[in-house]
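What follows is one chain in structure tokens, specifically the form predicted on its own.
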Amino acid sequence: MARVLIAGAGVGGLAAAHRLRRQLTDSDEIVVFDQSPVHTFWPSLLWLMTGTRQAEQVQRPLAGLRERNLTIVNASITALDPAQRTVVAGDARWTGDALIIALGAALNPSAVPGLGDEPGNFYTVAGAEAVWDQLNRLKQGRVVVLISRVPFKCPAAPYEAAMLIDGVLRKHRRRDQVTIEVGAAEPAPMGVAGPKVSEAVIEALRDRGIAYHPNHLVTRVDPDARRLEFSDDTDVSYDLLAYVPPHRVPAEVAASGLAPADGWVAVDRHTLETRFSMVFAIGDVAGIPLALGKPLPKAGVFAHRQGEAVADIIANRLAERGTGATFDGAGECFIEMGRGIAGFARGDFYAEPAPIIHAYKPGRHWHAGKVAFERHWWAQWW
């Protein structure tokens, strides 16, 4: 009997244990780990930080799984020990032939002062409630959607958050008395995909109204005053702010020593494999360069790939078959932009001498598409 161990039930876990499930025998054991006991569709907090959605509609208990053959511990990490493919859950002590590290990345909003005092992180449902409580009752002023910190998991999600609160507040004719703008501390949006994306989604702001601040680091918040601080001296007033907070790695994967504080777990470009042998990084939590000297985005697409790819190459080495199929780069994303229309796009991030990008004209049915995705999300695991 072999059992396999995966740390984190986020969408690469999942998908890596939906997988192997499938490949190994009904003896073999796998055990997935995870703090919380709900598991969370990320994407969709962008719709429940605008009205669209409920809280209960973005969350499902892991107890729920339609996969009934998985052991599931509710329980926090507390040490992991690659050496030993060993996990520390709870009082528990886990050893397994493989593990798979799907812990995603930590949010750390108290990285710059006064930022985690503001309610406003939509990157948690709690968060997102409270920008649509905001947004909600906001009658004028200001709104502000900034990303502290790079790198961060979802390269569109802020752009998207400030165009869908351009089209809420257009539904309620109360747009021409609050301005919406995006202060960013990166050179251009969703760089990795190139200048023609960046400039694309630029020009979707610019068309609804919202002014860009690019390369403006926040240095610190006043809840209080309702400022933000900036390194080059500025400060913005705010009525509204959505905020995406700094990321780093999770405490428990820099104690075990598979990745420094400041940075993420190193693997293999294709098998995910880290220095140890049949250990695993797969999504927020890795850290993969590109030939541009740029990471691979930190995205969904890319974890739930990297999860049946690890789970191909654990299923085959314990039947000793070889590795098989890799991961090669591959992904796309939705990006939702307001009033029921969404843009879309696909491309190679692993084509040298930069990822190869094909961005398709923004329509009601690529929005569509975003929804019928959320809807096959639940219905194959629930």
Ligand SMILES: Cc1cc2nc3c(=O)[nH]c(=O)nc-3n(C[C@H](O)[C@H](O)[C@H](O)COP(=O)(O)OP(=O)(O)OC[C@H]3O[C@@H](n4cnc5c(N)ncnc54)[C@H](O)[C@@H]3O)c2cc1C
The other form holds:
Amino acid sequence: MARVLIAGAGVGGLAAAHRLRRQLTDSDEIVVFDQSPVHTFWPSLLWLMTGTRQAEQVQRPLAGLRERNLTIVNASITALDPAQRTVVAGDARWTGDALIIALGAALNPSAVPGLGDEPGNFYTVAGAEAVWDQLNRLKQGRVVVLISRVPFKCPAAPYEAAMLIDGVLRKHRRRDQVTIEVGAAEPAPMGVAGPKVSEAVIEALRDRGIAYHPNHLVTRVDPDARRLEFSDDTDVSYDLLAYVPPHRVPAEVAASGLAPADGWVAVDRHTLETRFSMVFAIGDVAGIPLALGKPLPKAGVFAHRQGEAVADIIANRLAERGTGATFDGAGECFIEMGRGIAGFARGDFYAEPAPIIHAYKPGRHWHAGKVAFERHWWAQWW
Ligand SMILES: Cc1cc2nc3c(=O)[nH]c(=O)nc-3n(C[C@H](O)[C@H](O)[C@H](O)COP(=O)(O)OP(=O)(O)OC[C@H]3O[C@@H](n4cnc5c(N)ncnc54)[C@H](O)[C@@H]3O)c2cc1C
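The structure above corresponds to the form predicted on its own; please give the structure of the form predicted together with this ligand next.
Whole complex next, starting from this chain.
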């Protein structure tokens, strides 16, 4: 009997768990650890922050997955020992034949003084609800969507957020009284996808009257005065701040020696294996450099595909069939643009010297596709 440990029941962890359940025998044990009792479908937070979802629609209890012959351990992981393939969670120590680390990126708003005192961190459920609460009441003033640091997960999300906010304000005939700005600690939107995609996003913002300020690194937030200060000595006031917080590698992962505190876990870009045999890191916790000098974006589509690829690799290796097929760097993404419209892009992110991306004309069908994907995500496992 084999035992596979999966640290993290987010997008990558669950994709790996379910694929493994189909590949291994019933008596092989798959143990999934998470500090949270619920799984959150993060893309839906953009709809939570703009009032088209309630919190209970974006989360499901992990305990429900026990029916699928998965061992769910609802406890915080306090230590990882990759050399022994060991996880310490709660007061128990677990050792496996394989270990998948899928702990995502930790959010660290306090890295910017004052930022954590603002409620509008829409990368959390409570923060997305707080944005909607303020947006719903906002009659006039300035909305700032802030990208505080790079890298951050889902390169499209803050731009989608700005366009969705625009759509809500137009629907409620308040757009004329509200300005929307995006302040970004990056030179262009979705830079890994190339200049054409960046330009298309900037144009979509421009068409909606959303001001874009690239290369803006926030240094301080004054929540009482509602003011942001940037590294170029400029400042801007706001009435509603919706922000992407700084991200960092989870502390337990850094403490295990798998990643530096200011970096991410190094892996083989095809097998996702770390320098330890049968220890894999997938999704946002991994750092994968691309030939163009930027990392593979942190996105659910990659976490999902990597989870499935690693599940296949583990099943193959346990059955002594070699490694088999691996992760190929392909991925796609919907880009919500407000008022029922979305764009779509797909590409080969491992292509060299730069990713090859195909962007499709925005339309209602892409928005419908994103809604259908959300439904499918829940229907397949719950
Ligand atoms: C607003 C928003 C919109 C997004 N939209 C998209 C989109 O449209 N398309 C897309 O591809 N991606 C999107 N993403 C990004 C996507 O959600 C992430 O890239 C993806 O969730 C990464 O998967 P993961 O498994 O690596 O980490 P996660 O899904 O974050 O899972 C990590 C898990 O580890 C658990 N954990 C962490 N530390 C511990 C610990 N010490 N002990 C126990 N458990 C722990 C967490 O509770 C969590 O469940 C979006 C993200 C956000 C925030």
